[in-house]
Each structure stands twice: as structure tokens, then as C-alpha cells.
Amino acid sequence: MKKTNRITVAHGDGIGPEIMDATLRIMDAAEVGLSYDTIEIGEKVYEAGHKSGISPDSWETLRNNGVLLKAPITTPQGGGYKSLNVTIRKSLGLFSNVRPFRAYPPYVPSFFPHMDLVIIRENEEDLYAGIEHQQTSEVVQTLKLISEPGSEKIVRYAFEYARAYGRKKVTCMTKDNIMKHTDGLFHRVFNEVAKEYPDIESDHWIIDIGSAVVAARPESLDVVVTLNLYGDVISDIAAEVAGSVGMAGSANIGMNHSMFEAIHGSAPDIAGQDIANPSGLLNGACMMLVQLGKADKAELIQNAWLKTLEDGIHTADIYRAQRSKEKVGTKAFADAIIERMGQMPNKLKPVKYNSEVSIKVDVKEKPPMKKELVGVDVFIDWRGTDRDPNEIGDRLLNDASTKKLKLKLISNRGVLVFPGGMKETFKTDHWRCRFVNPEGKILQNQDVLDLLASVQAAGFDFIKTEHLYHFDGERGYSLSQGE
């Protein structure tokens, strides 16, 4: 990633302008040596007709500078508006979301005084691909997309981060006991990459119990790497148990571009009242300074910030009468940090960065696997007589099957309902009908087209198909529950 002294700044919506002004004043007082190109993004841009929340001119500025410091934005409610955060992350290839969480007791209350955890979240794939369809009157779907190179990039980044920052362990969190192909791929890649880092301990948690560990024993974790949605959820858990969502910063890192922000939202209910805590955005800005090779400036700012916390000068979200000395607003909190520039905390652990930190990720393209078509799932919108699976099953078996493709089973919401099945199983109007070659022969796409013509001729409304493949001889699709 290129080093630059010119960055793009977006003041955002809600409390965004207030906390951005505070952050920039602090950085200027620290003489960080940056120039700013300001762009407008968010609510006003959405309302001006840009469905993405950013104009073409702003895109150009962002791409040219390569680095964005962004305050929170507001996405309008209702359909048709896409998340600008997700759009920027995916459009610029910001594959890694890095969120450090540290406790600051007793100045910010936490049950875990030694918590020092970094969550590294895959940032481009998973359910956040946002590919959704309504398929029947009763059923909608979203696609969970996980790629091998995407998984390898984020896992390698996690291990490289751990090595660069002197971390001892990387923990992977997935749900591969249920999603054996998507989450299973991520876990498999993690295991393969971990072998290349024998100096770093590695382990794996199923995400549900892993989330409980984040909430109940965060001090046992060091670096966590996980998929997009899980990372989003456990980040907020970690922020809360560390003390406050308002304290945490976030880095979005790509090969050539980066974006830095707070993890919290725009909080329009307190906008314009000079009470917002700028700490999250400020800590995000310090992550940016480290990325830009200005680690000394990040240390200067964050140690002054820690001294301000120690001195009991707190914004309303962390103020407690029994331990705080002064409740201040956004501007006064920034002033207090500026006044302490050059001072070190006495009780909290001072911030010290390795100025030589450089994280590089190299993922080499692998040769394609041998792919063989062995069947097809045809999804059908059908209600029939009392939604009787035997009715649709017998008709598809007798009237729609072809010489090359014969009905093997039907499932409803993933549960086997034909042949056999249980009458107690709840059934919607969305049926997955699996056809395979009765002799186990390899198929061609034309065989699928012939089947679809036969399904249509039998009077069924097919709404989607999924080819069933073997990759290098291994089954590349899930079985039905009960199959």
C-alpha cells in the first residue's frame, strides 16, 4: 500500500461532523503532517439521487488518495439504498477489517481489566454480498458466498498481523459443524495456513460458543479471525465488554486502499449537542497513522488520550460520578487531549508501536479443480393438494424425469420430505427437487436443459436451479437433513 501525506476525509452524518472536527484538531495539534481532501458522503448524497451514497467525483478523490478517514453515516430507511460502508469495502478491495479492543479500568468500567483482543473480520464476502431474491410467495433467500482466495487473504493477514504486533495466538471462529461447505472451506484454509506459522499458536471455536467466550472470557483470546457476519456481531460484543462501543476504532485494509473509522453508528439522536465521544474515530485515525508510517504520532496522540482518561476527564457515555472528575463535551474532551500532548499515562499501559511494522499478504492462484456435473437441484414453487410431498414427488418421478436425470429426493427448507419424510414436518411453497443420473454417469448442461423442458411440460413452475458437482472426485454440495 502506498504511503501518502494526502488523505480523503468524510465528515458523515449525525454526530459525524462533531467527532471528525475533534479528531482533526487533535491530529493537527500533534503535527501529523497530513493534508485533507474533504468529500460529501451519506444521507445528503443519497437524497440527491446517488443510490450508493457517494458521487462519482468523490469516488475519484478517494481512489486517487488511497486513504479515507470516515465518520459514521446514515443510510436512509427503505428499499433501494445499499450500505455505503459495504460498497466502499467491496469496491476498493478492503478485504480486512481490523478492530482492536482493550479495557481501560478503572477509568472505563469493565469486568475484564486485562482484555486486549483484536478481531480481524473478512470484509468482502459471506452474507454481506447482499445477493437476495424472493423466490415464492412465502420464501426469500440470501446467498452466502465464501471463496478460497478470499479466505486465504484474510487468514494470512491475521497471522501476519499477529507476527507483526507480537501476538501469540490466532483463533478461528466458524459454524462449520452446520455449514460444512462454506464455513468448512474457511476453517480448512485456516488450518492449512496455520501450518506456515509454527511460532504462533492457533485454535478454532464454533461461533456460538466462541461468542460466549468473547463475552465471558475475552482475556483468553488474542487475535480472532472470522467470517464477515460473525465478525460484525462479535465485534460489538467485544466493544461492550471492553467498556464502551464509543471507544473502538476500525481499520479496513486492502492491497492498495484503506479506510479508517469508528465502529459505532451516526447516533442522530444526540447529533449537534456536543456530547458525543470522539474516541472511536480518534483511535481509528491512530490506526491510520500507523499504517502511513507515522507510528510516533499515533503514540503521541493515544498516550495523551490515555492521560486524559486517567485524569478523569470523561464524556457523558463513560462519566461516572464516583470515579470521574469532570463531565465534558466533544470539544472540551478534544481540548483536554491537546493540553496533554506529550504526556504519558501513569497507570494505564502506554501505547508503543513498532515503527517498522509492515504487513504484506501474498495469495497465489491455484490451478482449477476437475469439475464433473453429477446432478441438479430444481427449485419449484408449488402448493398442490395440502402441500402433499407425495403428490409432487410422484408427478415429478413419473412425468418430469428424463432418461439422463431421475428424481432422487425432495426437501423443503432443507428437510427431506420425499421419499419418506414425516407428516409433522412443516412445509412451505418452496421445494428443492434433486435429480441425478440413475447410472451415476457424468452429465452435460444440455441434460439439464432437457430436464427443465420436461419439468415445464409437466406443469411445474421452476424458479431456480443449482448444479451438483464433484470437484476432484469430492462431493461439492450438501445433503438434505434426514437424507
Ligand code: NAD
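Residue numbers count along the first chain shown, from 1. Quick caveat, the model's predicted, so the values are computed rather than measured. Rigid core (definition): largest C-alpha set, two forms, superposition within 1.5 Å. What changes on going to the form predicted together with nicotinamide-adenine-dinucleotide (NAD):
Once the rigid core is used as the reference frame, the Cα position of Lys364 differs between the two forms by less than 2 Å. In the core-superposed comparison between the two forms, the C-alpha atom of Asp399 has shifted by at least 2 angstroms.
Core-superposed comparison between the two forms: CA of His11 displaced by less than 2 Å.
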Contents of the next structure:
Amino acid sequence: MKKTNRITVAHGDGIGPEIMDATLRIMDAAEVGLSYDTIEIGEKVYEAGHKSGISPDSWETLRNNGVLLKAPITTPQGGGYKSLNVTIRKSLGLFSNVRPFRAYPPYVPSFFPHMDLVIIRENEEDLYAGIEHQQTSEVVQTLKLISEPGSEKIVRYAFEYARAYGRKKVTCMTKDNIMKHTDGLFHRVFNEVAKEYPDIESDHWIIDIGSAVVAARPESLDVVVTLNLYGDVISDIAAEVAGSVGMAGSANIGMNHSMFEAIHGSAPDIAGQDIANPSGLLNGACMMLVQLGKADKAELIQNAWLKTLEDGIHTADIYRAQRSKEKVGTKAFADAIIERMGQMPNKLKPVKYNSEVSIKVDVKEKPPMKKELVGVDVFIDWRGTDRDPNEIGDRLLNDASTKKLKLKLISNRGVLVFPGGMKETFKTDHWRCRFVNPEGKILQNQDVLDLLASVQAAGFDFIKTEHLYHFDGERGYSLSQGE
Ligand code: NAD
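Moving from the form predicted on its own, what structure would you give for the form predicted together with nicotinamide-adenine-dinucleotide (NAD)?
Zooming out: every chain and molecule, the one shown earlier first.
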């Protein structure tokens, strides 16, 4: 990642400008040696007609500097506005979202006083590809896309992160007992990469029980690496049980660019009142300093911040009369941290980084696999007479099958309905009809085109196809029930 002394800063919306001012003042007091190019993003930019929340000029600044420190923004509801976070992540290839969650007892109450967990979430793939289609009157679909290089990048990043930050264990979470191909790929890549890091312990949890562990035993976890959607859900659980939604920072890391922020939003309900807690953005900024090779400055700031918490100087969100000493606003909280610059906490564990934290991820392109076409799933929009599977099955078998491709089975929402099937099974207007070569011969695309012509001639409305391939001799598609 680019090591620079010139970064881009965005003050954002709501409490954004207040917490950004506090953060920049603290960084300047620590003499971090950075200069800033300020860009406008968020509400005003959306309202000026830029649907993505950022203007073309700002993009230029962002791309030139490579590093963005960003306060939260307000995303207007409706009106076709796009989430700026998702746009920045995807456009700049920020594949890794790193969220450390630590408890600060007794200054911030937490159910888990020893919790110190880092969630590393894949940031570009999965259901967040946003490729959705309505296929029939009754059925819509979204595509879950997982790539091998995408999985390898994030898994390697997690192990490199564990090494760089002196962590002991990396836990992978997937749902590969159900999604054997997509989540299965991520888990397989994890197992392969883990072998290259014998110094780091590794294990795997199915995401449902894994989420329960995040909620009930987060102290047993160290670094968690997971897919985009699961990471989104479990990081909110982790923030909640750490007791510190206003305290956690987040880093979005790519090969050439990065973006650092707080995990919370723009909190419009408390904007402009000088009461917001700037800790989340400040911790995000410290993650940035570490990445920029200024780990000593991050330590200086975070230890002064911990001392401020210990001294009972608290913003309203964490102030409790019985253990806090003084309730302060955003500015006064920043002043208190600046006054303590150079001091260490006495009770909370001080922050200490390796002097050189450098994370490099190298993913080599692999040669293409041998791909063989062995069949095709044709999806058909059909109701017929009482949605009788035997009616569509018999007609496809007798009228639509070709010499090369013969109907093998039909499923409806993944449940086998022909041949056999149970009359109790609920049937939609969306039928997945699997055609294969009866002798197991390798097929050509022309064979699929011939089949589609035949399906159409038999009076059926096909809505999409999925080819059935073997890759290097291995089946590259899921089997239907009972197949
Ligand atoms: P929020 O995180 O802004 O606020 C949730 C609650 O936490 C509010 O009661 C708020 O007052 C409080 N809170 C949040 N940060 C605080 C802080 N630093 N100090 C003290 N209290 C704090 O979530 P929301 O209300 O759901 O969202 C508000 C807006 O923020 C929405 O437009 C949303 O789209 C946006 N948002 C932006 C980002 C981002 O830019 N990264 C992230 C999440 C939400």
C-alpha cells in the first residue's frame, strides 16, 4: 500500500465535521507529519446532482493521494442514490474491511471485558455484487459471486494481518455445509493458505454457530475472516457486545488505495451540539497511521486516549455518574487527549505495535482449468394445468429433448419434482430442468442452442440457462436432491 504524507480528508455530514476537527487537532498535536487535501462528499454533493455522492474532481484527488480519512456521511433515502461507501470500496478495489473490537472495562461497560477481536470482511464480492433479476411473475433471484483470487486475497490478508499484529489464531466462517461451491471455495482456499502459516493457529466455524460464538464467547476469538454478508452481520454483533459502537474504527484496504473511518454513521440526531464521541474516527485514523509507517504516532495518540478514558473524562454516550469524573463535549474530549499526549494508561492495556507493520498480499494468476460441458439447466416459466410436474416433465422428455441432450430431472426451488417427487411439494412458476447427455459425452455450445430451439418449438418459455461443466474433471455444479 502507498506510504504517503499527503492524504485526502472528507468531513462528511451530521457529526462528521465535529469529530473530524477533533481527530485532525489530535493528530496535529501528535505531530504526525501529514498534510491534507479536503474534499466534499455526502449529502450536499448528492443534492447537487451527483448520484454517487462524490464529484469527478474529488475522485481525482482521492486517486492521486491513495489514502482517504473519511467522516460518516448521510445517505439520502430513495431517489436512486448510491451508497458512497460501496462505490468507493468497489471502484478503488478496497477488498479488505478490517474492524477491531476491543472492550474497555470498566470505563465502557461490556459483557466481555477481555474481548479483543478483529473481524476481516471480504469487501467486494458475495451478494453485494447487486446482480438481481425478476425471472417469472413469482420468482426473483440475486447472484452470489465468489472468486478464487478474491477469496485468496482476503484470506492471505487475514493471515498476514495476524502475523503483523502478533495475533495467534485466524478463524474462518462460512456456510459451506449448504453452499458447497461458493462458500466451499472460500473454505478450501482458507485451508490451503493456512498451511503456509504454521505459526498461526486456524479453525473454521459454520456461520450460524460462529455468529452465536461472536455474541456469547467473543473472548475465544482472535482474528475472524469471512465473506461480505456474514462479515457485515457479525461486525454489528461484535460492536454491540463490545459495548462500544461509538469507539471502533474501521479500515478498508486495497492493493493501492485505502480508506479509514469510524464504524458508526453520521448521527444526525446529535449533530452540531458538540457532544459526539470522536473516538471511532480517531481509532480509524490510528489504523491509518500504522499503515503509513507511523505506528509510534498511533501508539502516542491511542495511549493518551486510553489515559483520558481511565481518568474518567467521558463524552455523553459513555458517561456514567458512578464511574465517570467529568462529562465533556467533543472539543473538550480532544483537548483532554492532547493534554495527555505522552502519558500511558495505568489500568487499561497500553497500545503497542511492531515498529514496522507492513502487510503485502501477493496473489498469482493461475492458468485456466480444463473446462468440459456435460449438460445444461434450462429454467422455464410455466404454470400448465395445476402446475403438474408430470405434465411438464413428460412434454420436455418426449417433445423437447434432442439426441445430445435428454431431460434428466426437474426441480422447483431446489426440490426434486420430476421424476418422482411428492404432490405435497409447493410449486412456483419457476422450473429448473436439467438436461444431460445420456452417454456422458462432452458437449458443445451448439448442442445447447439446438436444445433451446427444441424447447421453444415445444411451446415452452425458457428464461435462462446455466451450463453444467466439469473443471479439471471435477463436477462444477450442485446435484439436485436424490440425483
Ligand atoms: P448512527 O451510527 O449515525 O447512529 C446510531 C445512534 O448512535 C444514534 O443515536 C447516534 O446519536 C449514536 N451515535 C453514533 N455515533 C456516535 C458518536 N460518535 N457519539 C455519540 N453517539 C453516537 O446510525 P443511523 O442513525 O442509523 O444512521 C445515520 C446516517 O448515517 C444514515 O444516513 C446512514 O445511512 C449513515 N451511515 C453512514 C455510515 C458511513 O458513512 N460510514 C455508516 C453507517 C450509517
